[in-house]
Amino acid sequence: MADNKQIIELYTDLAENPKKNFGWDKGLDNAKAHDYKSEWIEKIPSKVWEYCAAVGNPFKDADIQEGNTVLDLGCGAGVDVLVASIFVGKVGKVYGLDITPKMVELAISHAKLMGVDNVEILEGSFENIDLEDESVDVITSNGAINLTLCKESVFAEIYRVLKPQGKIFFADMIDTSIDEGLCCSMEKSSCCDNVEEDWANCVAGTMRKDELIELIKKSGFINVECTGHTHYTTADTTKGANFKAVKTSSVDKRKLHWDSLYQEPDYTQVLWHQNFPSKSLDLIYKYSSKDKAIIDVG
């Protein structure tokens, strides 16, 4: 995280004071504004919805099947974890991961309150997820990835724990500023007057939509798409948005790597290259004849 201590302090405050005005939308009205379905609202205890600080609705586009294993990053008090448990049914499994101990406690108690036994809440960092490789079908997140400083590491971990062709559906804040002088993107966060507060309030850690999509693609994902904006905002230059992507296979990831290299304006500068293969031709002429077949590997 950008500043774990400050973020933990803020979300501990939210855990202890869900009705406090933090300057951003939350609660049941916020969930309804994001089109959380009435059937979810009815099944999940009303007390849980007080903690809904969602910036979007990751389930709007989600493809979650009964029996799936789902991981919710930045689960907070467990709202989206409990929604996911409705999707996967009793034969599925839902993990929630959060860095704030008080939120972890709340999520555990809320799962017990709802009476679901297929939910497990983990405490820890997105950059070191305590799950096996290729063990998760779907990953969701809601306004949490933008709180991380090294998003490349986060998406590398997401890629690691997802099964081949696994999917990620998440809502997060994006930087909508056009003026390059504004300091709301990740690269410019150091120039903010109050960087710690801006990180925890989902401002300084945001990236522009195209930057975020490109980062996700470079992490090995395909079909990366921003599926729409939400009403949520934390500053004049931020807006909530929903995203989805699919994990490629390891073969596809290597293909993407080499394809991207050859798309460089001057690919001769990014790999071994010779203008004329004189050495190779000398060897071919020396050790073969016209009636021999030759294969060039690689």
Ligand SMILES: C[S@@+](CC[C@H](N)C(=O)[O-])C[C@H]1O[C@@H](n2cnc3c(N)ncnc32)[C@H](O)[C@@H]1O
The other form holds:
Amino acid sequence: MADNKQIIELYTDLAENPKKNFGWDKGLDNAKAHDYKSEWIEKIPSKVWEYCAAVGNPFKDADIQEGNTVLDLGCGAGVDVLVASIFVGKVGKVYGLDITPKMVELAISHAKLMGVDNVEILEGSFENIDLEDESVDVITSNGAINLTLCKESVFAEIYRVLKPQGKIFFADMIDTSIDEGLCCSMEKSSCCDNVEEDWANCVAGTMRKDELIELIKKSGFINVECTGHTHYTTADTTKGANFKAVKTSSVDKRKLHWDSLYQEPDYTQVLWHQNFPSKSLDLIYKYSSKDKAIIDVG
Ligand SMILES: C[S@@+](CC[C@H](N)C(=O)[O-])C[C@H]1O[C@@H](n2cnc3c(N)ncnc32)[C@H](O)[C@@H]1O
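Please supply the coordinates for the form predicted in complex with the ligand, as a counterpart to the form predicted alone shown previously.
Next comes the full complex, and the chain you just saw is listed first.
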């Protein structure tokens, strides 16, 4: 599999040569093909759109309010950071995070070019996000999460930095090859011809839609949905797709806990089960009378 060095090399090349043919769609036409709104295209300087390597459109489903704090993972040259800055307005805040220093430089200069001062670009990996716990309302990402080997760590970090009931809207490449069956990221890395290049080009690190949804649910998210495929492709076996999910609140967590217990095939096996609730019945007989209502709590 590619390590971060190969990824940084490829995206440095894109940062330095935005017009080069890398074998995948990019640029303004790509953004238009994903239905990026003309309002955003007019507001964001045209130079920025040259770097748009979007594989989908996270803003299609996004619920981002004025004043929100948004974090864009794998922000590249900052297209989606700047789109998010339009949503949150002057009172909101947008962070971009990218591992490629040249992309970070570009994103910073593009924010200056657009004249927005509520944008901050961080250099680093999304496996270790340099932000406080529960500090972000919405996370977006576009064509980046598949590039990491350990997606579990990324979704754990996403969960950590999101506020309770915070949301993630992201587009990513998914594996559409049924032939590869249960091939997970690790296994797939041993069955690709040129794994390092295929990984950095958003091919070898892709997961199947159902695998990815399961992983996101396991990380503590609810309402996890793939909201549709995009036209984007990086190989015969991949397709772009948009996803959304919500971080569980502590109340949701408790509900999930009890719901899952009562879905057990035989919930009479739980520790507190009684075949005959003698203590409760004793109390009810002791205190009940015609003019009293009794509630057996829990
Ligand atoms: C396909 S580009 C997409 C860029 C941008 N989201 C867009 O739509 O134009 C993927 C980006 O993810 C970044 N990236 C890859 N792995 C990363 C990691 N572990 N942490 C942070 N950024 C990463 C790359 O440097 C690159 O800029």
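Not measured: the values here are computed from a predicted model. Rigid core (definition): largest C-alpha set, two forms, superposition within 1.5 Å. Numbering follows the first chain given and starts at 1.
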For D282, decide whether the Cα shift between these two forms is 2 Å or greater, given a superposition on the rigid core.
-> yes
Core-superposed CA shift of D291 between these two forms, in Å, is 22.0
